[in-house]
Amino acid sequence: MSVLARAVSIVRLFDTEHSVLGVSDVARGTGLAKPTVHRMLGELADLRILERVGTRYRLGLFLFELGALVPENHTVASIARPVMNDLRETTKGRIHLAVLDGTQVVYVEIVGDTKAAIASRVGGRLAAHATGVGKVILAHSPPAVIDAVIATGLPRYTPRTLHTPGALLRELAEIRTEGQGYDREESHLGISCVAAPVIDPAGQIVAGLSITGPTRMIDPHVMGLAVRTAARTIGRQVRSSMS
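Show the structure of the chain whose sequence appears above, on its own, in the form predicted on its own.
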């Protein structure tokens, strides 16, 4: 790997469950030699990408500063936030706004109970094929994007995860027809969602919006109408802000 690729592989190891890592942790996670890891961790800390915590490291404030400049987070999320708050009040669900990055979705805004048993957070990632927001984005994406997701092998996260190309392609076709998609306990058992696409002025998909909660609380018909309406509202406001 190039030096840049090594640095990125190190930064990617940090998440909510591994917020502070040492040299040995990083060496195991990346496969790099400990002397290389020690040197690179020090350089990343000097650049404020990481921060020293004794002999270990955590993500630095420089990444937070950069994150605030990411266009999807700065524009779509800020436009969507009031609509998401209204959707939360109406449905009592947890509201997600996500964008596609490679074969995964990145959550750029979340409204609702952050203590719910759902492994999502702002800046967090999940596989696109196993999420409602991911599938509504894929349904409106070019074939090459869908092919790239299928090429990952469609890993299963629960027994309900769509894990064959045929099943995924059929569901994407249904989403294009219905205008909404679902996560039927595909990423977390006991948790479901209904999602809708947010479309930009050129008719391109820019985000997915979803209502998530315990399966017993998710009514696909009532909540489907609500999330579709909210997604269209955000889409119109995105058009207005870009005109």
The other form holds:
Protein chains: 2
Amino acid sequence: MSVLARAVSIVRLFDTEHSVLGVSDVARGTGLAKPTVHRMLGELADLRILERVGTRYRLGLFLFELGALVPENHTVASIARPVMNDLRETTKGRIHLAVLDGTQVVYVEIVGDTKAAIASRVGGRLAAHATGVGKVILAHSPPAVIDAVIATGLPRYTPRTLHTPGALLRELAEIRTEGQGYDREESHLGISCVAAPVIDPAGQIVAGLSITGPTRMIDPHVMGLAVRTAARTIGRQVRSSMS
Amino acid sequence: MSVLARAVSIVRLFDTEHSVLGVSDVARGTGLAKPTVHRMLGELADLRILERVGTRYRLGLFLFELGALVPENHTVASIARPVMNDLRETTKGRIHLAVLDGTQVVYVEIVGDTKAAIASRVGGRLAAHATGVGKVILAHSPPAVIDAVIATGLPRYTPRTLHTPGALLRELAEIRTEGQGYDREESHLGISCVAAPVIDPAGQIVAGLSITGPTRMIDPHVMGLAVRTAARTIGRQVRSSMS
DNA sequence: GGAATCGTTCCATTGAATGGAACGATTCCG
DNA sequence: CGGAATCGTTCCATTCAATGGAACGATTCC
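Shown: the form predicted on its own; wanted: the form predicted together with the DNA:
Then the entire complex follows, led off by the chain already shown.
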């Protein structure tokens, strides 16, 4: 196993539930020997990837700086933020911007009350087939991308999650026709959204944008036009290549 | 030189001006042999730290996900955002939240028009002594921290930058007395700010908060109270340990 | 107060990593 | 348009960065 792979396996252990870890925690989590972990944690701290706190470690500021430079954040999210703020003001919903990564979506920006019952988190991931933003992205993706999602077995998150290939493919066709998609309590019970695709001037799907909230507060007919308009505004300003 | 150090030297080459780089670019930038760079870039791509685009590379989404978990972002910035939004609404300024890292401040959140003449960027750095947020943090830091800043030689960024130890120390004493600090065109000509310290319930300085804008739009007397109040609100909600 | 677990150090051994040489592919420029 | 320059890529003999068992003192737990 390479040194880089070992280092990444260490860094991956840190998450919202485990923000500070010690040598033995990491040795157990990675299966690496304690002296190896000890030496590697020290080196990651020297490189500012981790930060030492007493005898334990946490993720370091350098990762935040690098994260700020990743094109999805530096370019797409930066362009989207003002439009998302406007959408938030007019709809009072929680506005999500997400990109596809493999078979999951990663939330690159969220505007609105983060303490609500909705579990999404900037940097967090959810299965694409179970989210509105994910389904609008899939609707504009090549067949190989859709096949990969279907190959995950389409696990259910609520009883309303689409879990058969037929149901998903019909839904995607409908999204293409209508220009917008929905999460009808498919990722969380009680939570719904209206979503639209963010498409760049070259015609490439870049992200999904959605208005999310408690089901009783989401009016698809009224909000669909708003989110599609906002998605268009964002798409027009995103260059084809996130470089 | 260790493998991790080499990998970090590669990743450090990517910035706002160089978002996509090739094998030879990286070999020149790091001094590493091309086969070494080629193999390492491939491995960083496999680990999702970088992403391959044609025959070149860019920073990968995994770094964004890690960046979202860094406590300064996940905890401090998340707590601060709603208050910063309010401050933005009432003052029309650009609101900065920054933490100290060594002798520089790193901007962990910025609310307001990012296209303005102000060069700050989330994830970006500036010398602490030349910024309002930096000086309010220094005013509440141990002497060793201040000494380290003085040891940098206090470079000037504009003719108004405080560049002698005496001037800086007097300014820090005044900030302690008054409870707020200023950037009087010290980092950029034509740009000023009013700043206040974010102090947690344990009495520890955590961050600096500021209202920033063209000098003519910054009224210290009126805005000082607002930013100090906002900083207090944020400080009260931040736990002592960012864990 | 003793057992369990922590973090830390040492160093003989190992295999991951290196980079010069060479190659085909692509771009540049006269 | 063709040759030079530069690109990315592959090979593999050689090297030294990295490993982890053993052992230790420190700290925590019961």
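Positions refer to the first chain, counted from 1. Keep in mind that what you see is a predicted model, and the values were worked out from it rather than measured. We call the rigid core whatever largest set of C-alpha positions still superposes within 1.5 Å between the two forms.
When two forms of a protein are overlaid on their rigid core, residues whose CA moves 2 Å or more are considered shifted, and S9 is one of them between these two forms.
With a cut-off of 2 Å and the rigid core superposed, G203 has a Cα displacement that falls short of the cut-off between these two forms. Once the rigid core is used as the reference frame, the Cα position of T215 differs between these two forms by less than 2 Å.
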